[in-house]
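Heads up, the chain below is alone and in the form predicted on its own; it's given as structure tokens.
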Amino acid sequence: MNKIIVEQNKFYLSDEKVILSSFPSSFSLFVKGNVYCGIKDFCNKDVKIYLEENSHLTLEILIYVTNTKNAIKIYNSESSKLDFYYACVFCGENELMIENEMTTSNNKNQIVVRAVENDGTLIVKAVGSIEENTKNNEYVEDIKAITKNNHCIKIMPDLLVKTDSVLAVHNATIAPVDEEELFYLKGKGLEESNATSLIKEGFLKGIIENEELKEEF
């Protein structure tokens, strides 16, 4: 899998996979065929994605931010698909901003995240906006959170959806680490520490597929 530094503010895609270690605070990506994407460094970045008809994209990021903002902004064409997982450890305070907007027909985009609180504060934003005059739309959006108090990460959905031909769908859950789980680990002999830790660690690599970035977390 190619590994690339990207310095100029536009970059295109077309049927590779690749890992983006560093690009500009405001990045567009043009995607076109099948694309997978997987980002390593991702603090403060303003990036727009373009699908363009008929495309793919597995974008998965997973990371360590403090005190950062992020904000996505993706646009589809005809007939594409996102498949789109961000997977975080966060402390300070973080904001993430992902906004969605379909003004074209028969695409489906799926939004994951899952975060998990280190001391810090962390607000989602999610907009997926489906406009009026298309069809066969689907958006779905599972947010995910571990914290040790549920006022350490705000998650504020909002589905603007002009169209009755649409199946759009918005998950959120904030809990601590789970104390079944934790009691099963224990039993096998793990410290609770070590038992805590590799709960976070499953939770968040679960929705990970690339095995370059879970190494390297």
Second form
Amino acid sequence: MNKIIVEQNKFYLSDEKVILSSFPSSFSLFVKGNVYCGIKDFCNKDVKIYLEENSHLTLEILIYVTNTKNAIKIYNSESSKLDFYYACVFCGENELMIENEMTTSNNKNQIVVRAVENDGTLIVKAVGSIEENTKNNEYVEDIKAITKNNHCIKIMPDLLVKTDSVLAVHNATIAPVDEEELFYLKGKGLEESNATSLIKEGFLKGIIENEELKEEF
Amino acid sequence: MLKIENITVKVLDKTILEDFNLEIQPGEIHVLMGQNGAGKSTVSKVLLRDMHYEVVKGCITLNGKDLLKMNTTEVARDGLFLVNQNPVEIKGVSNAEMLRTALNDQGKKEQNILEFNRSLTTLCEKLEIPTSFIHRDINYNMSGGEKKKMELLHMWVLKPNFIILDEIDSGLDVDSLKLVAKSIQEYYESYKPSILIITHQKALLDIIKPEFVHVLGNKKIIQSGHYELALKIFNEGFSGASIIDKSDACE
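Starting from the form predicted on its own, produce the coordinates for the form predicted in complex with the partner chain.
Let us now look at the entire complex, which starts with that chain.
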């Protein structure tokens, strides 16, 4: 049977699938085994994620943010894996800080961020440090945003690689709604506003697997 | 009815079509042929009001309306439907979601979700597409053949009265081509739309027999005829049939 143990802002997740919606502003997630965690509410949070040896965490966050600063720090033990998907609509002034410090070997972390502007600014700072004397680590950052104005989002990737035995990739794209996609949907008779909404929503939901998160969004 | 009169079309200051004319009456099937780069797909993009294609001269009327004063949504709502050579993939937007929005936006009576899904399931079976494709992202991770079949599924749902098939036969295996062509023929017999086919292949025209065939070269229609003209081109090529000189082709 699944269970979550909560102790003084510490969440212990072990071999389970869970949707979380209520957190303190600062907390830690301790992950053991194979865990899926979906998060509905994630505004002004400071979270530390500790992945135990051989653990695998799939973390999905699908949210609206307004004047929000979120910070996430990830710590891998040997042979752990993180698939992190963060999808948001933002308005007001927002920041997302992701730090991943890999001091062990054989880890595979994937950080995927999708953001859609709804009149506001967003700064995404993603720092990946792969330390000396580590081997066979994989680190991928894939950050994309749909904006009305390219100046409203800043993506600051920072890959600090101190070993040769690593695969580290960073991809960042900031663009308005894809014209070809818009033309295709309008060509089926959709109003431009509805076509745009569908594309933006699809852009966010496209990285999220969990139906409950998608439906409630 | 579609009437294109003396249009000149430019893309980034390059002239693609010049003094181009074409008239298609309701229920007629026309074929547009021409060498690669002749500008056949430009015709379809102009008709669907892709704003990258600038019509600098001439006029186009669709069902009596000035098409050049309409936008893409309005043209589509007026019944024009384009099956692209390579339909775009849209991640996160399902076929069902798009079709329901399209029907709502077109002011068609909202269908009960169950009925709507049932009708899509029937169409999937008819087109030999897995029913799961209804809820899959538009064209995402689908083969060329599956994409073309999904376009036909969209056609059956949206019920257009003017269809442009831009190389729908490209990338289809023999069985899929037959199935696609038969589905179009069945749609034609049910709703009698006008159809403009852009193709290089004979196999499609063996099933959907066109009444009129036009050859595009030197930026305009340089020859028109009936099905026999298409056969001559399939047998002898454009040069062999003395229809077009290679220097006429523009990329």
